Each structure stands twice: as structure tokens, then as C-alpha cells.
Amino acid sequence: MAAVKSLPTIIQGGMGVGVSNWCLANAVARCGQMGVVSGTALDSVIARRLQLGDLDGSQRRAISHFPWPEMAKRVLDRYYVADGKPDEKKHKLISLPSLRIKKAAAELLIVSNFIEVFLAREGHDGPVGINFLEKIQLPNMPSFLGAMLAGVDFVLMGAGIPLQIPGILDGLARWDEVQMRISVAENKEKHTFLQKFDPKEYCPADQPKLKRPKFLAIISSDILAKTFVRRASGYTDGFIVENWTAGGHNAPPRRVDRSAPPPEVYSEKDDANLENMRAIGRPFWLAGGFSSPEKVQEALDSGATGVQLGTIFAYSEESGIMSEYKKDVVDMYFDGTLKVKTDFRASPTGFPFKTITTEKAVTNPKVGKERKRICDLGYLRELYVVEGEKVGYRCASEPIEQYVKKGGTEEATEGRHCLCNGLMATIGLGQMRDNGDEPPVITSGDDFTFLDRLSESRIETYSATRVVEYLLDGVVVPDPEPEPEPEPVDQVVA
């Protein structure tokens, strides 16, 4: 029987790009709950922080603890700018993600994920997780290694069905070569496209012992939970059951007719069966609309281990969203003009994506029309077969003529936004353009009623610590049950 351990009641959601930064995760973990950093585009985030001069010294403090000094020096030499780059100078771009992992790109991924997790874990012994997207496959294996080198406790993953990830984490913990089957469109011949990653190529000797982090799959239904139990490549330690009211990317609705506007397009068919979740016998957390102590208690009473929350933490003092954008959204809430839209066209991934339109946001028709389409970060690019086993890369938010030339349709580009550049702008790391700064993309969940109880006025801010105290006020947390022992799982490539 496994030892009794207390799992966190609160998981602070892993909001990317850089909204769930190390400052936020560290603050939450100090409260004994799970702080989570976003792994999405973390290599670009760290590269740009270094180019801005790392004025608080945090990035260099973390990198001084990196186990392989020569690799750390290469990253610093490539991106660090003492005192910061001039405001008018553009950020130096990193390599676009590719099927064949380039050494310099892999090193930046390893170091970046180490930095963010190290800082999130610094100064306390609370649990820290890192969140990735299945839809962004190409950077993930080096990213896992970097996070594991820093001692990350949990890996959380959604935006797809990441059945391969538990086995990959197992392999990396043993310093084995690992591989991931990559999704490639227009693959009529059904070729298998694999990305391989050997951690020993980056640390050929004196490999430190690695802890295998627990893996939590972010899902929308109990059916998917059962799929992980049966088919995942390794043990899935628990589930985050996220409904469509959560921010960021949502699972598509299960009903066929999607012509009706949300919430009508979603129905009870999109709700997970909690009785079935309890029967699986593994910890699960509920997400989407649980930002009050009453809702937390409701989740616990339903048999959940706890809840995951994003939006309530996104507007706290520690989150990565620029203060001016936080204020714009809070003002709109108190003015009664705030509208959160489930946009079925915004994301190049094809998944529904929550957006808030402000004066500066790319979702503002005037701003969106003025922005010149460009794809120079490439995280959401789709791989497609060019011929035989050769692949190309395209994104529905890139220049239309380029996308069509690559075999895409003009219809597929309609309404698409560049989330990569927009989300970087939201955290103050947007690229400089000849016609001005990149406009932000602002995403949030539907529920902002927590502001009525956390902010006595629109000018009052609140901390992540206050959020945790508020959410757990008066909540009765059941005694922890023994964690189940991992069961043997047939190793498969999903």
C-alpha cells in the first residue's frame, strides 16, 4: 500500500503564454497548494526576458544552478543583453519548432524549462507543476527534461489526447532515448512520423538522478479518462476534468449542430459523468467555474480531490498579464460591459478559444484589420505531407497567400488570429513591428464574479495568497485517501 500523501485541493491553472509565470506559481505553492507554470513557448519567453536585460537577476540566478554550465553559457551568450536591448530594437527570434530537433533549440528548451521550474520551486517545499499542450508537440520532449532537471512535481497536459506522455516521462527518468509520434495532416499513405530525443546526447556523463513527475491529463469527459487508463503509454496519476466555461482552448462541443452561439452549442452531453470518474479510482480535479469557496466545497462533495482555477489567478498581482490589460478587463467587469466570447475561429488549432475584446486587443475589429499577418514564432503550425515522407509547416494565421500555396484553403484562414504573437504581447514580450507593437490576445474563463468578493473597488488589486485563503475559507477538506499504486501498462505509441 502506498503511503498516505495529501494532494493539493487547489491547482492554479497553467495559463500560457507566460501568464502562469514562476512568480505566480511560487506564491501559490508557498500556500501548500499546487503552483503551475506554463511551458507553452517558454523558450521564447526566456530568450526575451534575457534580451530585456533580466533586470531583477532572477533568470541568471536560476541558470547559475543549471547542472551543465557550458550549455547555460551558450544560452546566455546567445540571448542575454546587459541592461536590455533598446526599446526600438526587435527581439531576436529563436529557431522555429521542427520535426528534427536542432541542438541549439533543444538546449534553449532544456535551460528555459529548468529556469522557470527552479524559480517556481525556490524557497519552499510546496508542489509545483508545469503545463503543456498536446497540440504543440515539437518542443515537448526537451522541455520535459529541463523541467525534470529542476525537480518538477507534476506535468499537466491537455489540448488533445496526450496518451504518449506518461511513457515518455518514464523513459526520461531513466535517461532512455524517447520518441513521440507526431501528428501530420494529409498523410494519405499513413506514414509514421516520429520525433526522437536522446537526453544522453546533452548530458553524456554524470547524469543526475531524475524524479519522474506525476502526470495529470486535462480532459473533458469520463470517456477520455477511461481511454487513458486503458491505452496510455504509462501510468496516468490523475485527471483534471475541464468544462467549456474555462479560459483558453476548450474541447469542441460533442453535438453536431454548432451553428447556435455558446452556451447553446454546448449541452449536458459535454459534461463529464462524475460517478464514472469516481469509479475509475484515481484523483481528479474539476475546472471551469469553481472560483468560490462554495463551488470548491461542491467539487469536494462530488468526490473530486479539488479544483483547478485559472481566471481568478490570472488577474492577481503575480500573474504575467500586463497591469494595464488587467485593469482594462476589471474596469469592463465593474462597468457591466465585459463579454467573454467562445470563438470557434480565433485559434489556428481549430479548437474553440475564449477571447475578451478590449481597445488594444487583436480581437478588436479595427486592431485586427490593421495587423499585418505574420507567422514567425510557429508554435501552432500544422505539419503536413509535402510528398512521400517529407513534411511542410503551415499555420492558418500566416499570410493567406502563403497558406494557400502550401495546400491550405482560404476559407480556413478566415477569423484566425496569431495566438503566439498575441499572447506574448499580453505579458509584455510582444515583438516590435514596423507599424507598431504587436496587439495582445486576452483569454479568460466565463466567471468573473470573484471580483465582487476580492476587490472592494476596481482599483484594488489582490494577491495569489489572498485567492487561496478566499477559496479555502470555511471549506471542509476530507482526509486524504491512500494514493493508488501505479499499475503496469502495456507500452504503446498512441
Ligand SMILES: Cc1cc2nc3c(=O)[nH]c(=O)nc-3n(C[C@H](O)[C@H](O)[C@H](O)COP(=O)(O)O)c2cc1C
The other form holds:
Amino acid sequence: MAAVKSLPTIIQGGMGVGVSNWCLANAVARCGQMGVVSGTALDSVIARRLQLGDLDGSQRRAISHFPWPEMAKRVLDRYYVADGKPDEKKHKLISLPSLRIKKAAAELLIVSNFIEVFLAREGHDGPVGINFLEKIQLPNMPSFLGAMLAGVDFVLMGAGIPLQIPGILDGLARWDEVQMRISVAENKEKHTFLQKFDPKEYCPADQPKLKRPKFLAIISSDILAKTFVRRASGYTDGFIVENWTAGGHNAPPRRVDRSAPPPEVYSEKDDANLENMRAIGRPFWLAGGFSSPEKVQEALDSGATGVQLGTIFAYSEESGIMSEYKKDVVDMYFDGTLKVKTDFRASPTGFPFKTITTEKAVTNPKVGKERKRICDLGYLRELYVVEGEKVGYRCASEPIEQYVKKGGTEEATEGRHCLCNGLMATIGLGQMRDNGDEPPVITSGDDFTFLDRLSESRIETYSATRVVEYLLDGVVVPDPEPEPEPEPVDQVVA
Ligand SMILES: Cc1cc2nc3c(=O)[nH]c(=O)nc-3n(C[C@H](O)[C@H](O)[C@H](O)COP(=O)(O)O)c2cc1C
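Output the form predicted together with this ligand next; the form predicted on its own has already been displayed.
Whole complex next, starting from this chain.
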């Protein structure tokens, strides 16, 4: 059994869509810390990179290492456009995620997740992870397989309670058929909706056993950590304890009165109890506002294995955010006009979501009003019972009349933004619309004070390597303890 010294102090957190891309994760992992690619909507990301002509050749280089060339060829034939599609032409859409996985959709997921992890791992032996969201269940199983084929070391998952995932990773490592219980709204008769995935349907027979990546659950409380220990379908190797100042989606506050403006809605009740975390005896990392060597040291001194960071890496040179949007945000910080809002309406998932409103962002009322509602990526669609065991799909940011026809309420659509299209636009892969390009959605954590120490002027950019050096400067990392032995799990969920 390997010793814990393989566990990194710094985890560059998963940031979707495509913000923590392979370039960022590769740069961090080269420093011996954990680089994490985002697995969210990776099928659309890769399909669009290919349609833009894969000008640096990276995607095709990764595909040339994919173990099943015929599948790789089908994906290339479908999406690759030599020299790139004309600017005025729309991106070809991929099929929307669905309960019954279509073969072509599964193949694109497998290949896409392989590509991103392969590139993140290329040229070094540092640790690489991939991040998924429990809220987006449907693409996950083929995605895990693709990432595992490329040898991913860690799977990190939050935005929900992914108790089923550890067992699914165990099963895929053995090439077993796996299944996931899917959440379906208005399921009054309590039907069980299962999505099944048999990896052997996609690959030649007699495959060697795959490496089972370590599974890290992203949680906001020690109580949830205990739930994973007791009830997850397999072994949870550790935890990311993320607080409400973190970027992206946040856990809802425990206090029910949401009328108070943030940050007042969150209180000390929302802080995880670190004594209880230590008592669990598994590695944990703290996340949300740990972007200084002093905060890293504080986390280590509190018994954490390290910290997970997002925002500081999101504004580094390697991240996927378009440079012009990075610059807008950095300028706002130095002008003193930057505001990070915890928006309780923006995300169709219903989870609080951090936003920054810039001139061009969809959260800017002037821009938002112009955008016509359309749902053509569909990652955040909710499943609901249509009749008996038949399901429908709806999203609170799709056209209102469409949503209401599907049984949703008009009230539920208020203040929602299309995160799927907006986040794709933030990384330069937005769809062209008849009335212009999709506007970006910009998410970040509350803490930007690192900019004072990393960029001496608003035009100075910084690399991911510089971030790692800065964060570990003068930090004393305790000697690793022996790795805990996986314990048997009482209750199997999946
Ligand atoms: C741009 C951005 C996107 C994010 N997207 C995700 C995501 O897709 N999945 C996830 O688990 N966490 C996401 N996060 C959270 C980070 O992984 C990390 O835990 C968090 O940002 C830590 O707080 P910090 O930003 O104060 O460092 C995102 C954060 C940012 C800044």
C-alpha cells in the first residue's frame, strides 16, 4: 500500500465548463500538485474544439492514443472540420443527455473524457483528477470510463450527494455493467429510474482491469462526510470541505431565512466541524478562500491534508476563460468595482451560484434582456415523470411557455440564466445566434486578494506554476501519515 506522500497539498479545483482545462491541469500536475480537469459538458467542449479545426493539433494527438481507433474515427468524422468551420456558421450540436444512452452520445463522452485526461497527464507523472457534478447525472458513467481509459488518478464530485459513484468506479474498473439511480421529479409513485451502462458494449472483449481512481467527495459539512463513510456504495478516499465563499455552485445555507442579503444568509452553522472531520480519519482538503500561503498553513495546522483552490487558478494564464473576460474582471478588482454575488436564482439547478456581472455578461440586465431563451445543450435539464415510468426533460431557463407546458411554474423560471450556453461562451466556445454571440456567464469565488500579491499591475498576468510557488512559499507540510486502509461499507446504495 502506497504511503500518503502521494497526496498533494494543493488541489487545483475542477472548474466547469472548460475553465480547468487540460492546459491548466497539466501545468499544476507538473509541479507535483493535483491538476483537475472539468468533466462537465466535455462532450460539447471537445465537439466544438474539433469544429474549430483543432489548430494546435492537441485533440487529434490525444485521439491517436485512444485504444479503440474505430470509435475515435467515428467521433472525428462527425465533428472535426479541417482548418475550422467558417466564423458565421453555427456549431453543430450534439445530442442532449438522456436516460437511455445513445451509442453515438456515449462514444463522444468516452472519447472526450479520454482526450482531456490524456492531455492533462501528458509529459509528467504528477496527479491528475477529473471533476463532475452529481446534479448532472446522465453523462457520467461513459465519462468515467473515458477518463479511466486515460488513467485518471482521482474523481472529484460534489453539487449533490454522489453516494452511488464509488461503487460505480469499482464496477467500471472490473468492466462490469454498472447502473445509476436517476433523480426524477414528481415521482409520486416512487418508481426507480435506472440508467445502465455496460462498458463491454463499447470495447473489444478481454480488456485488462482498469485502475480505479480515488474518489473524493466535495461536501460542505462533516455530517455529509459521515454519510459517505457509512452509506456510499464503495470507498470514499477523502473529502473536499468546501465553504460558501467558493466559486461556482455553493451548498444552500442551513438557515432558512433567505430574505437577508448574502453573506448574512450564511452563518457559522454552515461551517464544517473540523474536529469531526479529523475524527473520521480520512484525508481532507479545505476549499473556499485559501489563496495565500498563510491560509494554506492554517489549513494544514487544522489537520487538513491541504487545500483546494479555484479562483486563483481561474485567472491564471493557462485557464480556459477568454483573456478579454479575465482582463475585465482583473480591471474591476483594481478599480475597486468588482462584486461577487451569491445568486440564489441564476442556476436552474436551484443551488446558489456565484456570479460576476461585467459589461458583457448575461447577468448584466442590459445583456440579459437581449438574450432569447433557448435550451439546446440541456445539461441542467431536470427529469420529471410524464406518465407512469415515462420521463420528460425540462430546464427552468428554457423558453418560459415551453417550461410551463411541461408542468413547471412560471415562478421557477424567474431570474434563471442559461449556464450551459453562458459557460461555453466564457471559454470561447459559445454558440452563434441570429442576433449575435451567446453572452458569457462568469463565476468566481469571493476572494480576489491574491491579485495584490500576484500581479503588481492590472496588465500583469501570472502562470499556474507561479500560483503553486506562491501558495507553498514558506509553508511547512507535515510528514505524511500512513494511508488509511479502505474499510468495508455497511450499506450498498447503487
Ligand atoms: C470559475 C469556477 C468554476 C467552478 N466550477 C466548478 C465545478 O464545475 N465543479 C466543482 O466542483 N467546483 C467548481 N468550482 C469550485 C472550485 O473547484 C473550488 O472548490 C473553489 O473555487 C474554491 O474556492 P476559491 O475560488 O475561493 O479558491 C468552480 C470555481 C470557479 C472559480
